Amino acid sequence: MTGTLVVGAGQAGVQLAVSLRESGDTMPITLMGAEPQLPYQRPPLSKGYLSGDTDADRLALRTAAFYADRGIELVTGERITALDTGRAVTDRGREIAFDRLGLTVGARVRRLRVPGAALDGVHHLRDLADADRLRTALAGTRPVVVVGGGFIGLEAASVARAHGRPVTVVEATDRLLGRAVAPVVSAFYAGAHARRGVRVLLDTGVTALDGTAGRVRSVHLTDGGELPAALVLVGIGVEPRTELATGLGLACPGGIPVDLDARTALPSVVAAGDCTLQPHPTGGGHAPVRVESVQNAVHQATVAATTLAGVARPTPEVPWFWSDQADLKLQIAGLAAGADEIVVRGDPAAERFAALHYRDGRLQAVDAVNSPADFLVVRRALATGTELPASAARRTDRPLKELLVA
């Protein structure tokens, strides 16, 4: 019995490992991680670390004593380089036997393909050590430019801006956030963000960055302009990790494909988290999705464990994510790809509304504001399967929950 070998230590990977004790299964578990810190949160790192207001210890998912206390064996600073059947190689050259394995192996940031993408002062953000370099750079530098108006982006860009930080976003399509939110909200965030000193242009990509002395100076624009630049955030996504899963003979196809129990095509191997590509969870003959959140990487790495252990999966839940930026918490749930119909409430202008994303009439998704209630309402409603018709939802003159159909 040589056990189970989890690749990957973050938030997916601790909770198979987790999960799999909590399952009752008993069988020796390695959790390896190539980041020399404890497993850490993430989500984190582009808001409340990079500003300054959480420190590197309260980031911890879980103490070293309680990996011990349940016969977890955690290994940190170490990268599986090789992997074949019921064999681990790492890249200090040690062999690990293991019976099942779990790829929990996360995404790595998109980079910027243009000359100078590689000076001095050209930033990603995807781990703490990268989000250290961040931070030391924003207490002194100024002007900045943030390419890619998502997530970590425009949550970057809150963070320099409250720190007096002149700050650029710079977008090459029409709206921010576009693979996420509604129009509506795009406009809303492009708006908010100016009105807090934010310059935001889109239909804008880059062509170039130019330095001097090895550090950027300058971005250059498809629009033939030029902006000032001390420091440029890089955050156009992220490629799912699927290496050592093609190594293992699979197909990736933009992700580790997964069947709803977690399961790739390969006897006792599971995926979860942002590396996987899922069956899209409203079924209906969707495509296979990523949904990059640590709530789907929590649920589908306890579905994962679930199945390596043999018990009962747990129910299906409803994705859903959440991203501060400034003052403005943005909770989303469900997925709205291919809504035909949005139906909002609440007042933009007031920066409190919702945003609900209807398809042949049902409903999908909501982007929520600081509109909690309105958030939660919905997210119940699609985990339970509660209807609530658009010509309901547009009675602005009663609360959310008193329009629900049973």
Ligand SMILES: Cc1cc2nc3c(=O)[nH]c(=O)nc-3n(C[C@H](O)[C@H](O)[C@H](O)COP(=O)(O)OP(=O)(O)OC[C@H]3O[C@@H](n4cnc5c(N)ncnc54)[C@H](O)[C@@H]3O)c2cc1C
The other form holds:
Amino acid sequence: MTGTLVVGAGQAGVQLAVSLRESGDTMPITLMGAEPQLPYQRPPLSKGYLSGDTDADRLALRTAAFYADRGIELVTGERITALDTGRAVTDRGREIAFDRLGLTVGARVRRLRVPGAALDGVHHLRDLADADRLRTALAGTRPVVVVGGGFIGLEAASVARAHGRPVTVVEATDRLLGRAVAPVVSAFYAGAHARRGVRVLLDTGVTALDGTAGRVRSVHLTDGGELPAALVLVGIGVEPRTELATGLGLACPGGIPVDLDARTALPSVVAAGDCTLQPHPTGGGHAPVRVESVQNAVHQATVAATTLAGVARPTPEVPWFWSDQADLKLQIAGLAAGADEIVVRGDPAAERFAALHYRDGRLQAVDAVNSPADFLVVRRALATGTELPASAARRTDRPLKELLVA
Ligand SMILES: Cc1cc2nc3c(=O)[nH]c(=O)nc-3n(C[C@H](O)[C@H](O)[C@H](O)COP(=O)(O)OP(=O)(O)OC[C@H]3O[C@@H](n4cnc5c(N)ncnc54)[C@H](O)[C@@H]3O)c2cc1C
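Next up, the form predicted in complex with the named molecule, please; the one we just looked at was the form predicted alone.
The complete assembly is shown below, putting the previous chain first.
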């Protein structure tokens, strides 16, 4: 009896190991993590941890005793460098035999490919070590340039601004958070950050970073402009780690392909979390998607565990996500895919509203800003298949929950 090897001890890897035990699986489990710390939560790295409100010891997902009590052998600070059928090799030269494999290797940050991108003072934010470096640098540095108007860049920009730093966000497309939210929400965030003193440049790319004595000093822009910069945070997305899967012979076109059971094309090999490419949750002919969220990592890993253990799969979940920027809490439920109608409830000017996405008259998703009740109503409606027609949602004189069609 050799057991299960889970490669990657992040949110998905931990959940896979724990859910295997909860499924009644008694085979040995090895959970391998390349990072030295106990597995931890990443969301606070661009929020409370970066701002100094949360300590490192509050980030851990579980205590060391938790894993030991469940017979999960947690190995930290050791990376799997090669995989073969039934055998793995680590960067310390250790060999590990397995008969079932979970790939929960996550993603790595995408890097700027311009001259000067490797200068000192240029930061990325994916793991705790990155957050520590950024937190230290933020304490003394000004001005700050954030490249990329996505969630992580905007959350970090809010923290830097709250610390009194001059901050400019440079976004190559015509709107913030463009991949995730409705245009009205993008426009709202551009205004909200500007009101808090963050300069937002849209439709603007970066052509080069300039430095003095190896340290970044300025950022050159596609419009010919130049921004002074003592600290640059690059937040332009992530790339799934697919090299181990590719080495096993799996074709990985932008993620490790899995089915609804989190199964790869190889027997006894599952994958979960940021590294996967999965069927679109709404089906309907949409292309497979990568979903980067805690909810997805946890749910997909739970599904993967039931697949390995041969027990019933849990019911599908509605994807959901959150982002904290300054005092603005954004909550998203559902995956918007090509909405043809957006219904706005509440008042963007009062920084409290929700944008409901519709396609062919069917509710798809909600982006709720400081509106937790609307978020919950839509999340529940999507989960239960309850209808919430656009014509009803437009009745802004009535609470959303009263407009559900039984
Ligand atoms: C700064 C930040 C803020 C975020 N905020 C939010 C948020 O507000 N809400 C939300 O829903 N999501 C948020 N996310 C996204 C969320 O954290 C991820 O979707 C989630 O962590 C994915 O979990 P994962 O286990 O798939 O991958 P990861 O958390 O990346 O874990 C993968 C682990 O595998 C390890 N690994 C990789 N290769 C190997 C190997 N060969 N051998 C051993 N170990 C290996 C890595 O070192 C890593 O520790 C945020 C992410 C970041 C970085």
